[in-house]
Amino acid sequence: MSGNLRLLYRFNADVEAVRRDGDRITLDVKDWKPIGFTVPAPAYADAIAALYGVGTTFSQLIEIAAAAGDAAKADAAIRYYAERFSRGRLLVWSLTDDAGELARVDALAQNYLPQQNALPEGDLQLCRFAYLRRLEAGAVLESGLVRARVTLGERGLTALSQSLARGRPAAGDEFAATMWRLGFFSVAGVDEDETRRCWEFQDLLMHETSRHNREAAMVGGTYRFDGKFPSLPAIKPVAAGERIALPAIDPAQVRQASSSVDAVSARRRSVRSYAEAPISLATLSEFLWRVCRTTAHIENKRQDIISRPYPAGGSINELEFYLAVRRCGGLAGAVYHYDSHGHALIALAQTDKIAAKIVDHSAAAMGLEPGAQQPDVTVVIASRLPRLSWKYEGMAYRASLMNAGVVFELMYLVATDMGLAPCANGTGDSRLLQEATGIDPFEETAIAEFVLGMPGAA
């Protein structure tokens, strides 16, 4: 850096114009009517005609005010008129020295303003709830816990490395102090408080980003991928492999022979105990027929959907489903893909390790006591993310769990009711079911896994 930090508050680019008449002014907002207002002194007039243009800080914001004469007063309208314009994510800022622009600051959310307050004491440091990554736009900096972005240049980047090697003074590193009080540093040493303690990165990033926590983000079904490039069909490509015709079920005896609603809620329960006896073919084609097969296929214009027994985010159903089977009457024990197309299994050849280091992680993941008689049958609910994320931006994985969690209710019920020992895992390795497709997990990747058997002695 080049001496001289600062930190220039000034209005974004959709601000076309500043308009004034003596103490009125008029902002010209792209795509807004014209926002007029009168302030009540010259000066006042002065100091937001700044924002306009290069920018200036918010010091320097003041001292413009203060020539009205109340230095007091000053400070409160500039407060007061910062915090209108962050409402309507009107303002930007430069981090510039002597020598240039180092960052730019965005607000992805209404009111976001910098920190006014005093310096802590102590050395502050990266929070650890932000991130460095790479958007067209250059490397940003961004954080769960922060409604903006700071797009960074070369020598941004090289303050931030010198202020990531270890804790930096708040009173002797102005780049720093300047972070922290953007919302990107915290105090290194300082507790936090048990409630935000208990959130990890990944879970605070996913909440913030997949809703509409954030204005300038888009979150919802815009279809971006339309026009680009066809989404992945619903209906996919049949596995290799030897096809297993599954028994045929008859709907009326299904109806027939299950309990109400009411009653099979009330039974249900998560079962860890297994009898010898295994789980049957026709148990299993029952199962996999009430929970998760295609009832229809419907081909639109911009993406054809299914329907399935379940509800899921725009009918557009991309969880498949496959059995990693331990025993089963009439099945060997390897990795199956479900066709719940055709109501069929495909099973994937040499994969028998494969689906017994699956069954293995589901009997950990239930904490299963070692000897214990592991489950039949681990049902891995796999996510083809790219046909929800070519129409749902921002939110595509949430959803695709949202789903799968629809689905281990549908499970629960449907296992309940057969009188089968279900029950759902909390973590599974996705890179097993990779290693048995071979299919690139950014195309359908393993996000959940449901354990079946027969229930043993109570």
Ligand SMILES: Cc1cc2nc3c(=O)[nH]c(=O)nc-3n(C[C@H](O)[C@H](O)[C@H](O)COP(=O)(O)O)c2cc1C
Contents of the next structure:
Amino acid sequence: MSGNLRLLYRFNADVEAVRRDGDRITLDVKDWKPIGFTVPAPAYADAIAALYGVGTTFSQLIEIAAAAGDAAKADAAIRYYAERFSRGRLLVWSLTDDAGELARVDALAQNYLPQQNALPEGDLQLCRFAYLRRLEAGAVLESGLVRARVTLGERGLTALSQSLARGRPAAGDEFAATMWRLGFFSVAGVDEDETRRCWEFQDLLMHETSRHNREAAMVGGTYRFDGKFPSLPAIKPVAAGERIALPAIDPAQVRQASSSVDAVSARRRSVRSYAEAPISLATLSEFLWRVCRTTAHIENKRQDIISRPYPAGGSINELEFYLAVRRCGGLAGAVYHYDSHGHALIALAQTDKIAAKIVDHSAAAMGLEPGAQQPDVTVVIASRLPRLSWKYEGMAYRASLMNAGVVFELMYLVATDMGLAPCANGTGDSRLLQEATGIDPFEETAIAEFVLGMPGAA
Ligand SMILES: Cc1cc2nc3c(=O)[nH]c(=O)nc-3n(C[C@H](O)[C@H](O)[C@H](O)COP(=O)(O)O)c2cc1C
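For comparison with the form predicted alone, provide the form predicted together with this ligand.
In what comes next, the whole complex appears, and the chain from above leads the way.
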């Protein structure tokens, strides 16, 4: 750094002009009607005008406004105007020293402002929610906790790396102090409160970035890859392997034997004890048919969609279903893909050991004793995420997990209605399905597991 590091406040490029007429200010903002307002004294107008161009520091803004005669009023007024401008995301900041800019700070959401209160005591260090990554614009510092992005030049990166090695006292290290003001550094050794401690880095990042919390980020059905490459088809090409036709289902019979939704949901429980007798192929057939068969395929112009008994975001139906079979009357132990369009199973060759491992993982997730009867089948739910993210930007993984949650509930209800032993699993190992299918996990990956068997004595 080259002396005199300072954070300059200025209007961003959307503010095309700042017009003055005495105490009257008019901001011309791209795509907005002109914003006109009157300030109490010309010195305040001078301060606002100083935000146009290269900008100036917060304390200089107060100094300019203080020419009106009252420093305390000037301080309050500058905070007020900064807050109003931040509502419209009209400000941008530049971290600058005598040799030029080290970093630029862009607000990602309304109401973002650097902290201008007194610096804290103690050492400052990178906040545990902050991270560095590369975008087209260059290296950026971001955080699940901060609705702003710092784009770092080479000198900014050097300054950041020096601050990473050890905590820096807030006093005497303007870079660390500014990073604290921006929200990216926190005070070392200070305990977070209990609720905040419970949030992990990845939980906050996904939560924050996959909802409409940041106006600058696109979240939703933007079809961002339309015209660039085609979506994966709704009907996944059938895998190589022995095809096993599933026993036919008689819908009228299913309907007749089925209890009311109210009765089923009242009865529904997670069951973790299993009978001596294995589940049968006919039972699995009915379960799969009732939960995840394909009921319609619609060839839309942009992306084909399908319907299944459960609802799914955009009807895209990125989920695929696999059975890891430990034992089943009429089926050898192996991993099977469920062809939801043809209501058949495809045996994946030489997967008996992987199937056993998947079921073992489920048993462990359910805390089963090794001597206890183990589950018969784990249904592995896999996501063809690119099908979903072809349309949905910023929220695809969130949507896929939501879809899996919806499937869980239908699985519980159908299994309960059929008198089976159902239990969702909260953890699983995606690598096992990958080993079984050989599919690139970027194309399709396991995201959830659900266990089935016949119930044992209660
Ligand atoms: C998303 C989800 C994940 C779950 N993960 C597990 C798990 O890993 N192991 C387990 O034994 N039960 C798991 N369960 C079952 C819950 O423990 C169970 O639903 C809860 O204790 C309420 O009991 P009930 O289902 O009998 O009403 C899970 C349930 C859900 C919905």
